[in-house]
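In the block that follows, a single chain appears as structure tokens, in the form predicted on its own.
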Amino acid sequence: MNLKEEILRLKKELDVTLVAHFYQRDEVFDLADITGDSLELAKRVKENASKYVVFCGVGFMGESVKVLSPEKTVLMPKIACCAMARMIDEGYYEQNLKQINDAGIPNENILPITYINSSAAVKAKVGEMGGMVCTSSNAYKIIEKGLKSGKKIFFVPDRCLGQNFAKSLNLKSAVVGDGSDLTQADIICYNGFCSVHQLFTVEDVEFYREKYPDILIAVHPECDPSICDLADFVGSTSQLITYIKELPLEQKVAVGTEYNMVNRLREKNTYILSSTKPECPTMNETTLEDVYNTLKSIEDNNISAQNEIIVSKDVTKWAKVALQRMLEL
């Protein structure tokens, strides 16, 4: 059986849209009807008429699609878990709030903002407290809007993203639990991170600068601030793609983000800013066979509970509020 041909047949015959994040394997990415970063995918699926969505990515992304489009049946060939999203849950969120409260900052002086790389349950907690969701591409706008409330921003779960945006806005940041003075910070960060973007080092930047004096360094804001400070360009997945594709072909660029995406950018003069392969293990769990099996389960009317994304009504209500506050901006 040719899996690719069978997947194309099933897509044609079923009321289904196949969706894939930029970090997916090439063979999966190439067959998708909709591709993009996490927010773009959720928005485009919401506008799509298909009853079934087969989403190739990680769990929090499938949940965002379900929250914004509860009428759709959202299936994931592999409900893989983003390591960063797994670093925070409702319990850890409450524990961090208590630490902030114990430092002398009451909840009424806190506005939570969660990076989209978080579970629907965490987004719901944020929504209930009047907060919003952000992505790496719109975090400036969301944080600036949040600061107008006069409250301190509690940014979860990526400390690097929070620190980088604080620095770019000339604000003070602090990380819960690292001994820093939370009362002096404009943005208080949860101590989470992306394991892939932690692979890039100052030594990697220095290596490429020495080898190619005219090279440009472009990185994702999930990288450590020490890396972002040395970069020529810092931007989200979509922003990196646009920036690099607009460069002259003879311009060398070293890119600090996930391997699969960088590998698809352009054939020449593009380098991975790492001595190791920065491949997201959970994003790479989904295979062609997984996609085929999920599509076949729709055809056979035998959908597995292990593949379907279900979000409770209460969590959907408040997570949608947090997402809609972002979308309105």
Given for the second form:
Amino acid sequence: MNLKEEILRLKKELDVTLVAHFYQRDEVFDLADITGDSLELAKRVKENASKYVVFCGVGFMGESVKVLSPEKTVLMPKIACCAMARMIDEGYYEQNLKQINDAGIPNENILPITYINSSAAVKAKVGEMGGMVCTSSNAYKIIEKGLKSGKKIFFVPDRCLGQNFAKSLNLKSAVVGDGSDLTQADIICYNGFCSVHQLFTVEDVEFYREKYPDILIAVHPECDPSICDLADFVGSTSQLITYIKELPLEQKVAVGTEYNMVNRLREKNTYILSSTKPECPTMNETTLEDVYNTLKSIEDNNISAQNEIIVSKDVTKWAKVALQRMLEL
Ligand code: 13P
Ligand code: SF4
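Which structure goes with the form predicted in complex with 1,3-dihydroxyacetonephosphate, now that we have seen the form predicted on its own?
To see the whole picture, the full complex is given below, headed by that same chain.
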């Protein structure tokens, strides 16, 4: 059996849209009907008419699709988890809020913003407190809007993103639990991070700058602030793609983000800003065989509960509010 041909046949015969994030393996990415970053995927799937969505990505992305389009059946060939999203749940969220309250900042003075890399349950907590979701593509807009409330921003779960955006907006940030004075901060960050984007180091930047003095360094804002400070360009997945594709062909660029995506950007003069292979391990779990099995389960009317994304009504209600506040902007 030719897996690729079978997948194409099933896609044609069933009322299915196959969706893949930019970090997916090439063989999966190439067969998808919709590809994009997490924001594009959530928006485009919402506008798409098909009943079934087979989503190749990580759990929080599938959940966002389900929250925004509860009428659709959302299936993930592998329910892979984002390591960063796993660093926070409702309990840790509440614990951090209490620490902020104990520092003398009451909830009335706090506006929570969650990076889209969080569970629907955490998004619901944020929505219930009047807060919203952001992605790395729209974080400036969302944080600026949040600051207009006159409150301090409680930014979860990515410490680096919070610190990097605070710096670029000339704001003060602090991290809960690291001993810094929370009362002095405009943005109070939860202490989560992406294990993949932590792989890029100052030494990597120095190595490439020494080897190719004219090279440009372009990184994702999930990288540590020490790396973003040294970079020529800091941008979300889509912003990085646009920036790199618009460079003259002879311009060398070293990129600090996920391997699969960087690898398919340009044929020449594009380097991974690391001596390691920074693949997102969970994004990489989804194989063609998994995609085929999921499509086949739709055809056979035998969908496995393990593959279906279910979000409770209560969680959907407030997570949707938090997501929609972002989409309205
Ligand atoms: P995007 O929002 O840019 O798709 O990124 C999600 C992510 O997990 C980056 O590591
Ligand atoms: Fe999560 Fe990092 Fe993987 Fe993105 S690259 S999905 S933040 S673990």
